[in-house]
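The chain that follows stands alone, in the form predicted on its own, written as structure tokens.
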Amino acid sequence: MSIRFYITLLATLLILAGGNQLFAADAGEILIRMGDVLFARQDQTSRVKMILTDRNGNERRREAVAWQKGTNQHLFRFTAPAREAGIALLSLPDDVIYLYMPAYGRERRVASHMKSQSFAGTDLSYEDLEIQKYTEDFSALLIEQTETHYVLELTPRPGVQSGYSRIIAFVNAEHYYPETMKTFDRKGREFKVIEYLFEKKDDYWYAREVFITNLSRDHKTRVVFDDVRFDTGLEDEIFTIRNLMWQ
């Protein structure tokens, strides 16, 4: 074969490798600016409508209040029914969960293994109400890109534990927010689809309604934000075992 070939064979794998690094790079850009969407507010207060849907159409309705402060703060508490009221859960920095059930008084800390469980018989564990960090957590790989959306694989980094082996995320390619993302469990089995429906409201785009269908189930939880407040000022004190137990 010519010099003039393997000068041009050298010259292609150049060029293959350097758009793979771009590619790679692409990725992580993307998944940044998905997080500086998800956390642009400093705060923000909502009321949640939950309702639970299982295999035969039978529906469970539940109401909550939320708290979310910065990227690692967080307190959902259940209000109603009266058989879920006061049931709560705080996310606080370090990977720390606290969970309080009114029936025992006291709170416990949800172990590390613990975190892919279902939380109070919704489609949604600890470590989706757990406040994600995703550039922290996850590395990214762009699989897919189109018109309208860019398709990143997740995988957790090392050391990270969690409940899903990988994720496909379906990210808005003007705005950023994901759309859908496809969730497989430790043994690479799909095993979530959540659906997400973004609104914006003072200059902040928010998911107004989240859809969860749990395959290995086949059941259903949807969760609408209403009466969305952003950067009301909440304090620390907010996000203490103290005001979880409080009821």
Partner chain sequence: MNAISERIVRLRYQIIIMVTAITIMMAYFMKDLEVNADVMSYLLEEDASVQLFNQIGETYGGNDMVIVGLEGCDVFTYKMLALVSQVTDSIREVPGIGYVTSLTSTMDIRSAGNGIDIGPLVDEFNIPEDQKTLDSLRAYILSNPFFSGKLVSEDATATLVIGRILPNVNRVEVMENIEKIMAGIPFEGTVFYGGVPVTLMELNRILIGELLKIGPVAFMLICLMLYAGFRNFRGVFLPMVTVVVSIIWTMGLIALLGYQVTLLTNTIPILLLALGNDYAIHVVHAVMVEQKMNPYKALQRAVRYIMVPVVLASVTTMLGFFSFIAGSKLEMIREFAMFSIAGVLFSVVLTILLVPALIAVMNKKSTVAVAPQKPNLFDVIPEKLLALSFYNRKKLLAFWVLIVLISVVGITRISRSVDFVDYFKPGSVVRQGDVVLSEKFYGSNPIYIRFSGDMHHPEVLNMMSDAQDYMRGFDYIPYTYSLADLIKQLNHAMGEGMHIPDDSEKIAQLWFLLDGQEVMEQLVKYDLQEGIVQGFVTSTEMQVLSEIETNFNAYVKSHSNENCQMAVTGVPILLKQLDENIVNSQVRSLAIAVLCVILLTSLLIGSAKSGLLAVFPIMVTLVALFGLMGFAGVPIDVATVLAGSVTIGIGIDFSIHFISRFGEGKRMRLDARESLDRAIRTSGKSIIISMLSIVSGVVMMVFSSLIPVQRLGLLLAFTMLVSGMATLTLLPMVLIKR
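Can you switch from the form predicted on its own and show the form predicted together with the partner chain instead?
Single chain only below; no partners, no other molecules.
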């Protein structure tokens, strides 16, 4: 047998034995690039429309103004319907969430383990709002690659509390934004399907619309982002309890 044969054999064995590692390394890079695309801007302001649809096709709508700075400071202030106007949610680093209810004139801290609960009746959880967490809290495995997509399997890193046991993410191969995420609950059951419609504005890719289908509740949510502005220089002061209570 020629040396060439042994080299080929060795290369094949190496690929077979270490292929997953090679894929994993690639997957991690894809995930980082996805995070880079999603959080390239310093801050973002937008008007958010949420259309909730139950299993019988009944609809409910909510509107809010959303401010986001960096990867872990969010403020949502609801504007419609009228009787919910002024309700505000402030999400800070380390899973700290505050809720302000204007009718009561006081804020309450929301327990950290509520992050897997529904956010404002939508099919998004508080956890879903923090997309950057995927890069920090999940390890990724590239399970499929096509001309248009990378398909990643994300699993929570040890010690990380997540509402998901697994996420299959379909990442756009050209621009690295997620197009679809299939999530599985902590018992491994298919849970939610999240589909993103990305657009580019001011050199940034952003989700213009998000469609979430909760398979266990048979409930759907469509989130539309309007009037999106980037890098307007949002101050840290905006993301404080004092500002939360300001109307």
